[in-house]
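The form predicted alone is given below as one chain in structure tokens.
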Amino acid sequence: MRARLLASGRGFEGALAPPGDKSISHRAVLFALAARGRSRIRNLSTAEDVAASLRFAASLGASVELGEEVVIDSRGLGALAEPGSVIDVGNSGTLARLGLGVATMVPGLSIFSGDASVSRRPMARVIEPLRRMGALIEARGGVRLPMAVRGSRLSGQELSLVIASAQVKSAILLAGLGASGETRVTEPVLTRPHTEEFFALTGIEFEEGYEGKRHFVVLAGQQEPNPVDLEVPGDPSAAAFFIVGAACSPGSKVAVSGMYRGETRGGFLAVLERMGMSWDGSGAGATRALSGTDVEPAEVPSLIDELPALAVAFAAAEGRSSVSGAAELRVKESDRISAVVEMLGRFGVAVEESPDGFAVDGGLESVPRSRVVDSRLDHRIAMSGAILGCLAGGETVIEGVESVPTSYPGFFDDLARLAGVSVELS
């Protein structure tokens, strides 16, 4: 599936309430399928990655009712039932992991499969400490999707993550719950609190504190979360590539509300504005050409998934923007790093690729008038491709956007609100 987009010129203007954060929608539906009791959902992501957690959940058996508050009614983690068929991840990394997590505590046989993309996603990170817990799992190649797990009699342990993955500490934590003892997890540094936030929420004990920069969470098993009653906050991952538009077209304002504002997501805003954008704590607008930077490997864990979006602005930036520290890009929904050097290339922009990251020479000045973007079925590409499209203006095609709906069902149709471009779907 393409699109084709022809730009207006105009910059980006208008109100965005962005859809629910889709990290948070995926550990609501988890935590409400291992409480016992009713749960109840507003403002849930309906992104296709977050319907497959809800089809998760229905096959351990828990009940769902769809609606604007989505309602899942669970018996919880010590009743949890084998699954009748194959778990289909589809895209989503995050359930193949954290579901993996959940499944350690389900009597009897869970196999995971996914589409062609999750598929060459590596497992090891999230497989090797369960295993030292006592998970049974067996993988494609010992590393990949389709993976299988018996249900099994975990036993807490002390693991030490040497790559920062929140995905793979809330698969530990996860498995945490059912297990006997206490589970202690640190990392380099703190990655996305969700699954601690929502331990919090529903009543779980647990500790977390630091020692020297390492980030450690600490808790005892065989604990049951209460019922979730949440209003699921709007996500900046979504929103990032709209204050991108906004922030690389002077004259432009996008006023966002009701958006995920914890610590560990707002790295990307960080960079923007010490490029050069105004944002007011509300909005993001930009009065001045934004200036080139670079980004640390320290700052990559808190804006890893907007690095795409990022891009985007270092390409309408002046002077020159790099990225280190990113190697985790390589095994995303495709090899984003690639992917992004190859999309900027197709808009005339000076980019060089390195193993870790890449580095950008701002300038939009020499863009084709018309060219084809191969998104590579990444919805992160597709969406960054979209708004590049916009600032260089003339027509661009995003071949792969069947893609998007994966975590942004409704990105064409904010686009042409707030861009004011014409978008044709074929």
Ligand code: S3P
Second form
Amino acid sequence: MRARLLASGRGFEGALAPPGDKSISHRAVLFALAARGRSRIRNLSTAEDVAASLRFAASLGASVELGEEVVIDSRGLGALAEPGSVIDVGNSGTLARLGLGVATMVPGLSIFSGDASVSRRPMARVIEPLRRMGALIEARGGVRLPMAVRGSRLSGQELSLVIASAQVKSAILLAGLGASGETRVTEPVLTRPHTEEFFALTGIEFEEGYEGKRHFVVLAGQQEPNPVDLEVPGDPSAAAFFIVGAACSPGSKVAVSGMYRGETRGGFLAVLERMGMSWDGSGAGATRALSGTDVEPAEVPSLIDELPALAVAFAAAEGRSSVSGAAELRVKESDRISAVVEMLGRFGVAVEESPDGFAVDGGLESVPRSRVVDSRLDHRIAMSGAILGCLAGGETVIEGVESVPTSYPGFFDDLARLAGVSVELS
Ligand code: S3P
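Target state, the form predicted together with this ligand; input state, the form predicted alone:
Entire complex below, previous chain first.
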């Protein structure tokens, strides 16, 4: 499926209430499944990835009622049911990894499969620590989906992660809820702490702190969360596309409401502000062209999902920008370093690829011509290409836009409204 966009040249203007945060929505559903009783979740993401988590919860025995408020009734961790068929995670790496952590507690066999993209993604990072806790897991080639887990009694361990990954940390912590004894996980830097936020929200006893820069969480085993009652905040990773659009078009203003504001998700705002975006806490705009900047390795975990959108800002900025220490981008929904390099090239922007990042010489030629972007079926590449198309002017065709609803089903409606673009989907 492709989107043909005709830019309006009028910049970005209007109000945006971003959809419910995808990371938080996955966890809301998994914690509701783990709790005994009725959970109520408002503003749950309508992304296809989250729908896969809802199906996962249903296949493990929860009853799910959709609506303005999503109501999930579960019998809790102690009464999870063996799924009757293969669990399809769709495109979702988060469900593959966090779901595996939960499935270690399900009596019997849970088998996970997913689409071509998620089936290429590395799973050893989550399989190995779970095996150290005693989990019985088999995977294709030892390291990829499809994978199968047979529920067993785990024992808490001390695990020290080399890769900064909130998904891996969360899978271990979820498995730790059912384990005997204490689970202690340390990560190189604090990654998005949504699982810890849900521990606090649902009455789980845990401790966290720092050893130098390393962040640790300690959790006593054999705990069951209380039901969830939550309004999911708006997704900064979705809002980022329009914030970048506004920041790159002097005279624009996009007012953003209800967005999650934790620091671990706000790295892209700090980068855009130092490039010259005006941000008053709830609205993005610009009075001048942005200037280039270097994104340092230490910043990467706080903006990993926003790097494709930031690449758009680098293309539109004056001067050189670079990213390093972001090799993880190569194992996302696509190889996002290679995809970003190819995308910017389609717009005539000079970009250099390195093993762990890229460097961009800003200066988007805004000549009204047409170009085609291959999104590689990666939602964040497709949406970044669309914003870049608006900034460049003329006509842009994005191939593979069927990926967009995996995180942001309303994206093209919001794009038409905020950027005055004409969008034709075919
Ligand atoms: C996520 C963690 C990040 C992020 C992903 C969502 C999560 O992945 O890129 O989109 O919800 O925990 P990693 O843990 O692989 O860094």
